[in-house]
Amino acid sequence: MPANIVVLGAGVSALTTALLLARKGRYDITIVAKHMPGDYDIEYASPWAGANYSPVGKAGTLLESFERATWPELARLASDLPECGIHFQDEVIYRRAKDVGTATGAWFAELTREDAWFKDVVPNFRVLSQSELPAGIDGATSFTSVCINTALYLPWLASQCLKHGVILRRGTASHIADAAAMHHSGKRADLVVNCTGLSSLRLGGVEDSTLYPGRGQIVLVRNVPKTMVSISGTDDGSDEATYIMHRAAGGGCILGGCMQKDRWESQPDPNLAIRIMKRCVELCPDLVPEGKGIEALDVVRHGVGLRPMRTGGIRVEREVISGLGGEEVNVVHNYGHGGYGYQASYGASQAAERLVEEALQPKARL
């Protein structure tokens, strides 16, 4: 008999984990989530992401291992499956010495290294010469990355789950043990995979107080840049950032951004939006016709997402949790991906998959 699994959540981590498990062919899986691909809500972080592959994990950390393991699959999808909404894009990372010690400088510390661990992972990594650096820039690297159209990729992941027999249901759980009763078979699930992101802060039985929001704000425009580019900091504030990425398949161009710790505000800040647009045009003048400013940006929408940050990093762990009625439920956690959910998605989900197999191995053999 196949083991019954409920995956709680439908962001990139949940969908990727469910898909990897479904491909095994020995689990009966239900995805239960309040928000599904196609929704835009402040509680649902995945649609708001850029998203691209810009590794930030320090060498030797769990995040580094997840990012390293994720690149081959993202590259395969970009090469072989255009329908999933991922394309290759060259990326330039600019570094300013004065950004050391700022919030954004710390966030981008590994990304801006000239000897970064991922230099042997991504194609075409090189250090730019002094003659290639714009004024005010102290160093830069470039490499071939990918950019993801989240409006296509999340539904594609969901469709692949459906193809492999996964059932998707809308629902909410106030306690992690409640999710075990939400399997589509009507039987109690043998295991729950918790991929609720920032909601794990308040989810009964989990209530992870190390979670906090990393507020991000972006502007989506129709303008087409000639490169994907980021810089190590800004002169507008320690937690503000500048990055430009052109989504695949008509997804528009993302202009960002910021990383505002413990900020829950869901509405865009108009003043921050203007600063973002000005910084991006200054960094990449090709965004607009020569001599033009932000008035030449063709805005699709302004957006805000709350990154599920976690002190200590991503949590991929297995535990047994008791429900309010005393019943026990096997749980595998996969949450707390911060601003790197997509670029760590396959590595983290593979680790969660291994924990599920360990927990259900006896059940799967019956």
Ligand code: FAD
Contents of the next structure:
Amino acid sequence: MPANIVVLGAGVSALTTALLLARKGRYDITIVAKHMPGDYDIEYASPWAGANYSPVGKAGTLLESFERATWPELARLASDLPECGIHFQDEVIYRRAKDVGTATGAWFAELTREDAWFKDVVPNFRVLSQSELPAGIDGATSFTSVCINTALYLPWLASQCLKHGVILRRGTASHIADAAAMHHSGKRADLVVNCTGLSSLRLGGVEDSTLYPGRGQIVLVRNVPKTMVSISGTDDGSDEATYIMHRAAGGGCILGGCMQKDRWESQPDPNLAIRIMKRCVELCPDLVPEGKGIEALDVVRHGVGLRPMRTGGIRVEREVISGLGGEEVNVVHNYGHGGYGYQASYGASQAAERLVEEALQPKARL
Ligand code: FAD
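Can I have the other form now, the form predicted together with the ligand, not the form predicted on its own?
Now the full complex is given, and it begins with the chain already shown.
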């Protein structure tokens, strides 16, 4: 008999984990989620992401191992499956000495290193020569990355899950143990995979108080830059950032951004939007025709997403949790992906998959 699994959530973490499990062919899986691909909501981080592969995990950490493990699969999708909405893009990372010690400087500390661990993971990594640096820049690297059109990739992941027999359902669980009763068979699930992102802060049975929002504001434009660009900081505030990501397949270009700790505001701040657009045009003048400014940006939408930050980093762990009625539920957590949910998606989901397999060994089953 295949084991019954409920995957709670339908962001990039849930869909990737469900797909890896479904490909095994030995589980009967229901995805239950409040928000699904196609929705735009402040409680749903995944659609708002750039999203590209710009590793930030420090060498030797779990995040580094997840990011390292994810690159080969993103590269395979970009080269072999155009229908995923992922393409290769050249990326340039600029570093300014004065950004050391700022919030964004700390966030991009690994990304801006000239001897970054990922120099042997991504293709074409190189340190730019002094003569290639624009004014005010102290160092730079470039490499081949990918950029994901989240409006195509999330539905693609969902359709791959459907192809492998996964059932998708709308639903909201107030306690993680409730999710076990939401399996499409009508029977109780043998295991729940918790991929609820920032909502695990309040989800009954989890209530992880080490989660907090890292608010990100973006502008999606139709303009096309020649390369993706990021920089170690700005002169507008410690938690403001500048990055430009060109999405695949007509997905437009994402201009960012910021990383505002503990800020829950769902509406774009118009002043911040102007600062973002100005900084992006300054950093990447080829976004607009020569001599033009932000008036030449063709805006699709302004947006805000809350990155599911977690003090201890991504949580991929097994736990047995008692429901309100005392019934025990086998849970595998996969949440807290901060600003790296796509670039760590396969590594984290593979780790979650291993924990599911362990938990469903005959001896370990509840
Ligand atoms: P979410 O996408 O938030 O999904 C949570 C899911 O759980 C939703 O389906 C929700 O409905 C469901 N849910 C929650 N509670 C319940 C409940 N009680 N019952 C039922 N369902 C529930 N990452 C990168 O790798 N590269 C980038 O370039 C990048 N850029 C970013 C830019 C911005 C502006 C932002 C905001 C994020 C960016 N990220 C990037 C980070 C990335 O978007 C997140 O890490 C990732 O989307 C988290 O995905 P998730 O599936 O864990 O959570």
